[in-house]
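Taking the form predicted on its own, here's one chain by itself in C-alpha cells.
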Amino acid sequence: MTERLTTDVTIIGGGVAGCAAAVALRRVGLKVVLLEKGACGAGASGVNFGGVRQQGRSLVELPLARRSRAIWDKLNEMLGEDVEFEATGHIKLARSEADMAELERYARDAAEHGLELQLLGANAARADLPWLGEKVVGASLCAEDGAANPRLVGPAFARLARRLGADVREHALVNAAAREGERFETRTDALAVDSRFLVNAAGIGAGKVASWFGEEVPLGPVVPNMLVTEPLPIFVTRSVGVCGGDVYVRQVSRGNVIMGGGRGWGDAELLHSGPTTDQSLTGMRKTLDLVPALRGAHIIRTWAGIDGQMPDRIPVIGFSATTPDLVHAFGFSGHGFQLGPVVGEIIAELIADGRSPSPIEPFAITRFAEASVLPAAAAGVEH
C-alpha cells in the first residue's frame, strides 16, 4: 500500500546540500520531506577529500564560497556536532613557471573578491612546509580554507534536519515525479508526496530529474579516486593541492594521510564506483614527487564516489526554466563539499523569498539550452 504525504517542500537527494536546504527551510516555517536514494551523506558528499578551500574555484564561485566559510565557522554549534573542521590552511603548490604564473594571475583576480592568497617562492614554500620534494617551484597560500570530515557532514546536517522537524526518509528512490496543476507529486516504490516546492539535489541523479520537466543537461559522471594511508607523526600540516588537479594530500589528527589523484570507475546508472590499481599507482608517484617523506608508507584503504560534473565544471543552481516552483542544485563537478551549507541556505531562500541575495545567475541552467559545449569555467579545480 503506497503512504501518501503532503507537504511544503520535496527534497529529492540528501547530501550536504539537501540536508542544509532541509535546515534552513524548517528554520522559515516550511514543513520538508526529504528522499534520499541511500543514507544520507554517504554518496560524493561522503566520500570527497574534504576540502573546505576557496582557493583555486572559478571565480563566478567565489561569492559563494566566501559566503559558505562564515557559514564553516559556527557549524559545529549549529549542528550541535564536531565534524572536525580546522582551518589549517590551503597551500596550492607550482611544479612550473608557467604554474608560478597561474597562481600569480589568479590571485590577482581573487583578490577582488575579497580573498586574500599569499604567494611563496620556492625558499618560502619549504619554510612552511619543510618536507616538500624538489619539483615545487612555489606556491599560493589561503590561510582561510581547511578540511572537514565528509562522512560527519552530511549526516549532522541530516540528524539536524530531523530535529527541528523535517521528514527525512533514506533509502527512498524517487523513480518518478511530475507537476499535477499547481502541485508536485514524487514518487518512491512504497510513497506519493504531494507538495507546492520540489527541490532536485539529486546529485549524479539529477539529470535524469531535470530530463523529467523537460530540461536536458550535459551531466556526466566524474569519480576521484581516493587513498588513505596508516597513521602517522604529524607532519603535513597543511591542506595541499597543486595546479592542475592531480594531486591532492592532508592529513588528519589521528595521523592518517590521505591524498587523491586520477580517476576511479562508475556506473552512473547502477551508482557503484570504485578505485583503480592504476590510477591509485599514478597518484601515489604524483604525491611521492611532492612528498617524499610517504615513501614506505603503508595504503591501508582505497576509494572512489561518484559526483554529477557538468562541461563548464561549475553547478546548476536556481529555478528552472520550464516548470514553476522547481529549484534546481547539482552538478557540482567534484568540488561542492565546501558549497554545501550556503547552498542549503540559497535554496531556502528561493523558495520562501523567490531569490536569493548571492549571485548565482552564472549558474543557470539555461546555459545549456544551446547546443556548443561550454569551456571549462575552474581554475585548476581540485576534488
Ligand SMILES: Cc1cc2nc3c(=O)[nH]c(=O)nc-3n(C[C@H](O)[C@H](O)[C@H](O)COP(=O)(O)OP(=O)(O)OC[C@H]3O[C@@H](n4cnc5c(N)ncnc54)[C@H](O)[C@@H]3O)c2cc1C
Contents of the next structure:
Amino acid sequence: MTERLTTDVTIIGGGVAGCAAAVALRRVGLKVVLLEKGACGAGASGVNFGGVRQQGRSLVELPLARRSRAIWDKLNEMLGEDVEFEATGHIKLARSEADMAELERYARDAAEHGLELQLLGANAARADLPWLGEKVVGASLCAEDGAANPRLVGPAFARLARRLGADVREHALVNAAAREGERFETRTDALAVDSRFLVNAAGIGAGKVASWFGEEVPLGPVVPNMLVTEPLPIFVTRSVGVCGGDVYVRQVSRGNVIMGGGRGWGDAELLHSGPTTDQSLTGMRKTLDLVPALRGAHIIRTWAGIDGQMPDRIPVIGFSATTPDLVHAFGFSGHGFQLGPVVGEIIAELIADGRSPSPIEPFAITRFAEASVLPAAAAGVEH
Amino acid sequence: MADPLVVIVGAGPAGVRAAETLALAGLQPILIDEAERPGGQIYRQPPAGAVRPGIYGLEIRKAAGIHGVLAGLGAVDYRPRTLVWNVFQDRLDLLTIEGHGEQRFDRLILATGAMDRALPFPGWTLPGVFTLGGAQIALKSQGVSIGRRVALVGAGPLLPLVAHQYVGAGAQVVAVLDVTPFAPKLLQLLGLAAEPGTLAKGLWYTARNRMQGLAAAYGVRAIRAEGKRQVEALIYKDAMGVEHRIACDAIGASCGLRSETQLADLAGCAFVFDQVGRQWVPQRTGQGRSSVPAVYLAGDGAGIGGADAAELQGRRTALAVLEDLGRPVDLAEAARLDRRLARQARFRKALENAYPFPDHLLDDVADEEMVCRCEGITAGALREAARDKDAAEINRLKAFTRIGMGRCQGRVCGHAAAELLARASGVGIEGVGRLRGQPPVKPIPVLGGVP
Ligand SMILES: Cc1cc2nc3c(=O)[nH]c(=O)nc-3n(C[C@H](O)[C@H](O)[C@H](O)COP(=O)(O)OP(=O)(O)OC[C@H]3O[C@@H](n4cnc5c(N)ncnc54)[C@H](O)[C@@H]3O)c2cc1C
Ligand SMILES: Cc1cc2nc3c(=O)[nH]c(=O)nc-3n(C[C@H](O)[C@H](O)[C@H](O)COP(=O)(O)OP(=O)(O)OC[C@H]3O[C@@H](n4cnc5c(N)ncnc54)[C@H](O)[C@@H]3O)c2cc1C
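Please move on to the form predicted together with the named molecule, as the form predicted on its own is already shown.
Below is the entire complex, every chain and molecule, led by the chain shown above.
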C-alpha cells in the first residue's frame, strides 16, 4: 500500500547537500520530507577524500566556499558530534615554473575574494614539509583549509534534520516526480509525497530527476580513485595537492595516509563504482614522487565514488528553468564536500525568500542552453 | 584457437585437485598461491628443506598425495609466493617478490580456503594468545610450539586435533577447554557416522588425548586471559559454574572457521547466508558454479566443508569447467563425486551441530573489551554507534566506527562485530548484512617502478 505524505518541501537525495538543506529548511520552520535511495551520506558525500579546501577553486565558487568555511568552524557544535574537521592547512605544490606562475596568479585573484594564500619558494616549502620529494619548485599554502571525516558529516546532518523534525526516509528510491497544478507529486515504490517545493539534490542521479521536468543537463560521472595506507607515524601535517590535480595526499589523525589520483570505474545508472588497478598503481607512483617516505608502506584499501560532473566543472545551484518551485543543487564535479553546508543554507534561502544573498548566478542551469562550448575551469580536476 | 586459460587461486586440497583434473584433461591451468609450497592449511608444509616427521598424523597419506600431485604433472603452471589481491572482470592483480603484476583468465576457480573464526574475550589481545589454527601453523610450518605451557580453548574439531598434535610434538598442554557442551556431540553421532573414517579419527584423537591425561572440559564459559605484559593464566568457569585458574604462557583460542570470501566478493559473485556458519558465503551450485559465468568456487572458501570435501569439490568443479568449455567429461566420475559430496554434507552438518555456536561468549563481551585491535575499537563503541547513530547495518557501523577498516579489513574482527551489532540492534546476524570488500584483499606495498 502506498503511504501518502504532505509537506512543504520534498528533497530528493540525502548527500551533504540534501541533508544540510533539510536542516536549514527546518530552521526556517518549513516541513521537510527527504527521500534517499540508500543510506544518508553514503554516496559521494560519504566516500570522498574529505578535503575541506577553498584554494584552487574556480573563482566564482570562492564566495560560496568562503561562506561554507565559516560554517565548518561551528559544525561540531551545530551537529552535536565531532566530525573530525581539522584546519591542517592545504598546500598546493608547483612542479614546474609554469605551475608556480599559475599559483602566483591564482593567489592574486583569490585575494580579491578575501582568501589569503601564502606563496612559498622551494626552500620554504621544504621547511614546511621536510619530507617533500625532488620535484617541488614551490607552493601555495592556505592555512585555513583542512579536512574532515566524510563518513560522519552526511549522517550527522541527517540525524540533526530528524531531531529538528524532518521526515528523513532512507532506502527510498524516487522513481517519479511531476508537477501537478501548483504542487509536486514525488513517488517511491511505497510512498507518494505531495509538496509545494521540490529540491533535486540527487548527486549523479540528478540528471534523471531534471529530465522528468523537461530539463536536459550535460551531467556526467566523475569517479575519483582513492587509496589508504595502514596507520603510520604522523608526518604529513598538511593536506597536499598539486597543480594539475592529478595527485593529492593527506594523513588522518589515526595515522592513515589517504591518497587520491586518477579515475576508478563507475556505473552512473546503478550508482556503483570501484577503483581501477592501473590508476591505483599510477597514483602510488605519483605519490612517491612527492612523498618518497611512503615507499613500502602498506595500502590496506582502495576505493572510488561517483560524483556528478558538469562540463565547466562548477555545479548547478538555483531554480529550474522549466518548472517553478523546483530547486536544483548538483554537479559538484568532485569538490562539493566543502560546499555542502552552505549549499543547504542557499537552498533554504531560495525556498523561503525566493533568493540568496550569495552570488549564485554563475551556477544557473540556463548556462547550458546558451553556450554550446564551455571553457573548462582552470583547476577543474581537483577534489 | 588457443587453449582457454583457466586460473586457480589456492593450492590447498581443493585447488590442487582442480588443477590435477584439468591437467589430466589436457589443459594447462595456472595455479596461484601466496604460500611457498602447496598443501593449503591442513597440509601446510614446512619451508623447503625442513623435515617435520609426524606432523600430519593420521592424514600423512592424504598430505603426501596433495604434496606430490604437482610434481607429477608438467602441465600445471604453479606459481607459489604470489598473492592475488584483486579480481576485476577477466583480470587478477598479483603481488610477487618482483612487485605488482597481473594475470588474465578465461575461467577462474577460487579455492581460497578458510581461516580461524576468532571471538573476543577478556585478554584476547595479550601477547601469547593465538588462534588454534595459528598454533597449528606454528607447529607445521615453523616447527615450534606457541609456548611452554599451552592452554587450548574454543570450539570445533580443530580443538581436539591441535591438542593431539601438540602433545604428539612433545609440548606441554595444560588444558583443553571446549566452550560448547558435550551432549550435542553424542546426539550427532549418527550424522557423523556418514563419514565413519573421519568419525573414527575424531574419536581416536579424543581418546588419545584422554590417555595422555588430557581430558577436555566441555561447556566452559566466561574465559579470560590474564597477564601483565603477556599471558600468565587462563581463567574460566566450568559447566557447573566453578571458576578455575590455569597458569600458562600461551593460549590457542578460536571457535570454528570462516570462509575467505573476499576475492569472490570482488569478482561480483552473489552471496547467500549460511545459517550453520553464520556467515555470508558466495552462492555455489553442487558442481561449483558461482553466479558469475566465468567464476567457479571450490573448497572451504565458499562454506566450510573440510579437507576431504575440498578435494572432492576441487575435482567436481574442474569437471564443471571442462563441461562449460565444451570438453568431454566423465559423467560416471561426476556422479560418483556428487554422491560422495552429498555424504560429506551430511557429515558436516552433524559436525557443526556437534559444536553449536558459542553465543554465550558474545553475550558476555563487556563494553571495554577490544573487538578490533588494528583500530582500537571496543565493544562499547560499537554498541554506542548502534544505539545513538542507528547503525543497524554492518557497513554503516564501519563508516561510523572504523570497524573493518584496519589491516585485516574485517577478516578477523568482522564476524564478532556483526554478532555484537545483531545483538545490539535486536536483529538476527543475517539482518546486519555483510562487510563490502574493497581491493586489496590483503595489504600491498606502495611501490614505484610499475608501468
Ligand atoms: C572519491 C571522491 C573524492 C572526493 N573528494 C572531495 C574532496 O576532497 N573535497 C570536496 O569538497 N569534495 C570532494 N568530492 C566531491 C564531493 O564528495 C561531492 O561533490 C559531494 O559529496 C556531493 O554531495 P551531494 O549531496 O550533491 O551528492 P551525494 O553525496 O552523491 O548525494 C546524492 C544522494 O542522492 C541519492 N539519490 C540519487 N538518486 C536518487 C533517487 N532517484 N532517489 C533517492 N535518492 C537518490 C544518492 O543515493 C546519494 O546519496 C569527492 C568525491 C568523490 C566521489
Ligand atoms: C589454520 C587452519 C588450520 C587447519 N587445520 C586443519 C586440520 O588440521 N585438519 C582439518 O581437517 N582441517 C583443517 N583446517 C580446515 C581447512 O580449511 C580444510 O581442511 C582444508 O584445508 C580446506 O582446503 P581448501 O583447499 O578449501 O583451502 P586451504 O587448504 O585453506 O587452501 C587455500 C589456499 O589458498 C591460498 N590463498 C587464499 N587466498 C589467496 C590469495 N588471495 N592469493 C593467493 N593465495 C591465496 C592460501 O595460501 C591457501 O594455500 C584448517 C583451517 C585453518 C584455517
